[in-house]
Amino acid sequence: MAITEYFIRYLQRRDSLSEADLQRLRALKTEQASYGPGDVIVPFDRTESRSCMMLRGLSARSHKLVGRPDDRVITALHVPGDFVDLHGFVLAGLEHAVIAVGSAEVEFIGHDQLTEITENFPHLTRLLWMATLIDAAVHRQWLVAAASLRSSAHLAHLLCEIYTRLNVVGAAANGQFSLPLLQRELADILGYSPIHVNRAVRDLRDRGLLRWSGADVTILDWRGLATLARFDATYLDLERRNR
């Protein structure tokens, strides 16, 4: 499946695409790239002429601390159909790293391609603005998560958030999706040591919540999940309506 396709189910999720508006995106010219696990996809503070989006696997946004180059910081985790840099668009540079969380394949847009919709596609531009304001509800509710929950029911609600974004563009159902992070790499994401996610992840497993082997995960009792997380999904902007 082309990354269009799963950016389409993005949007419609969210809003009616016309048929222009479909035959643009379906028209776009892309370059396909894999990565392997740790691997860079867009570096830290240089300026890009594309913009990048997942087709498959994750990726994450990392960032160094001044000082401390072998120390980051998770900050975002991108799924297929995200536009992983489209801040990058009209950023000088950016702040922050994206780099491959297990194997991931990625689909590089021109910017030229980009301007070319702003100019002639009111709508599409529109979308491309409200993708950049739901990553932004993302990164806030991460904060909020981090400030709030702790530990299992932390964990819980990135569970939560993973697999409703990944169902609403096709790429997880009936409760399974893969989800290939180290618990090292779970660590830097939430805040905790390697130690601590540990015993969330057996805390969530003992609740007969979710089964978890590998990188594949099974939800067992959403309900359970989604209250211990205290998840809502309203941050994520599903509601489909003219924008």
Given for the second form:
2 protein chains.
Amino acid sequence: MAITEYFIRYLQRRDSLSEADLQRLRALKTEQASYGPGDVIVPFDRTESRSCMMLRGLSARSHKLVGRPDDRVITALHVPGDFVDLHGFVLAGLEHAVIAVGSAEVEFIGHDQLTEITENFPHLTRLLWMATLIDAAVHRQWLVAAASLRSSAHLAHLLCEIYTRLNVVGAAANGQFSLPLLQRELADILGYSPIHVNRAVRDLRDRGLLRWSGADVTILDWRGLATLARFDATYLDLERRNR
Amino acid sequence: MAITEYFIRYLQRRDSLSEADLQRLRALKTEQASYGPGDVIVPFDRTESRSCMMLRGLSARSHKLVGRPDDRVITALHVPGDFVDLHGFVLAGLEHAVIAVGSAEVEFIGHDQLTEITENFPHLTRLLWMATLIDAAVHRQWLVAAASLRSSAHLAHLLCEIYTRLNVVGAAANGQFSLPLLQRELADILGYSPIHVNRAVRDLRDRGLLRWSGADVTILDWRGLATLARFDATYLDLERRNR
DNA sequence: CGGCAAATTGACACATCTCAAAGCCTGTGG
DNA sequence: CCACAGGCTTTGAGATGTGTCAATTTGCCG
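Give me the form predicted in complex with the DNA now, not the form predicted alone.
Whole complex next, starting from this chain.
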């Protein structure tokens, strides 16, 4: 069972891979698994011995709140090609759970293989490190968005980012993509109430920026959406360079 | 000029360092520099060839907003021992500036030395990686706080975190620490207006949770403050383990 | 057709922002 | 030692953004 080609595209968009790096990646032993909407992919647990990568669909990092079992906060979304909980390999474990958004497929990679890569493949190690740092840059951008954008613009920013990330790995084009997020889940991501998310969605529709029915989103006016969101993709680090 | 002992304490709190690792760290060639309040330590620039570590004081990651030159958002605070822009080594550069909060001293480390570490010191490499991942966990926690806490509790969470991080490296004790942040800067961190920050500070004072005058903060009721903020230090990954 | 979950809408309460003004501290020059 | 200036902090009042609750509509699936 070979590692997803999405991840290789993700890396090749940012650096070139040597033949040895490519072979090492393709030789990874993985286990595949499928999940339905809301299923827990990686439980909140600090003893996991493998990390997972998205193959198909979306996943989210879901934080429980102490003393409020009904509420949760989603701090990240992951698209195909993302190495979702790579950080669980270096840290003592996860401080949150990873759940499926819509139906999803993932591949698990044992931490022993990652340790081996850090011992023998320094360049590949830096690229894995890079992947976790891009996640961190996304976190920072979400903080910037949360602090500086009102609801519609904040939602618009999320949509610009997700579309761009899907587009990078070839999972979306022509402004169209599938976003199987409930408005309740969007609320957990943006930090608003579900009702307010609804108003933001309607606002973007009323402005003629997009069409959105069920899970199908079509961006009608990219320029307008990106301007409203003050979106600038620099933080996704899409330059190709030696690392 | 030797690397800061703070960083070694930071690492030793989370893993044990071999004699070889310690020697490599202490042999790092560094350049030291001092800054006054508000000075730019690392400009917004994608061509920096060295990374900096906090020696004394605080620094912040400051994001400019497109089209709003007067506003900015601060997405991270760094205390002594933090390897502030280590991620600039692996990424194409920074998407933000690093500025001094109060007066500060830092040490710069050339990226060539970091590359050399990734080639020859896999365990040390994983620890550097870990440091950047703890920063990412802090970002996530800030997102959780922003989405789930109201102003006073949100401010309380920041104070609990900064005190804990200062305490870990031995830069604060007995609930007392120096926080040379203007209320305007606190506003840029929390995503509130300076006026609202002021009301939050007053609220914490009125509840008898802390004393705060100028840059001097004394936490009078840690339990109360942590409860209000729903603070749980797990995300700072303070367990000692092999990585 | 019926039933359920999600999406949508309206009305009102609460949180936070903005603008304006007053009070406080500190450094400087007389 | 005092007077002053400037920046920061503090306070007040009204405008805007967002949350909550309740009800209705929509869309999917049995």
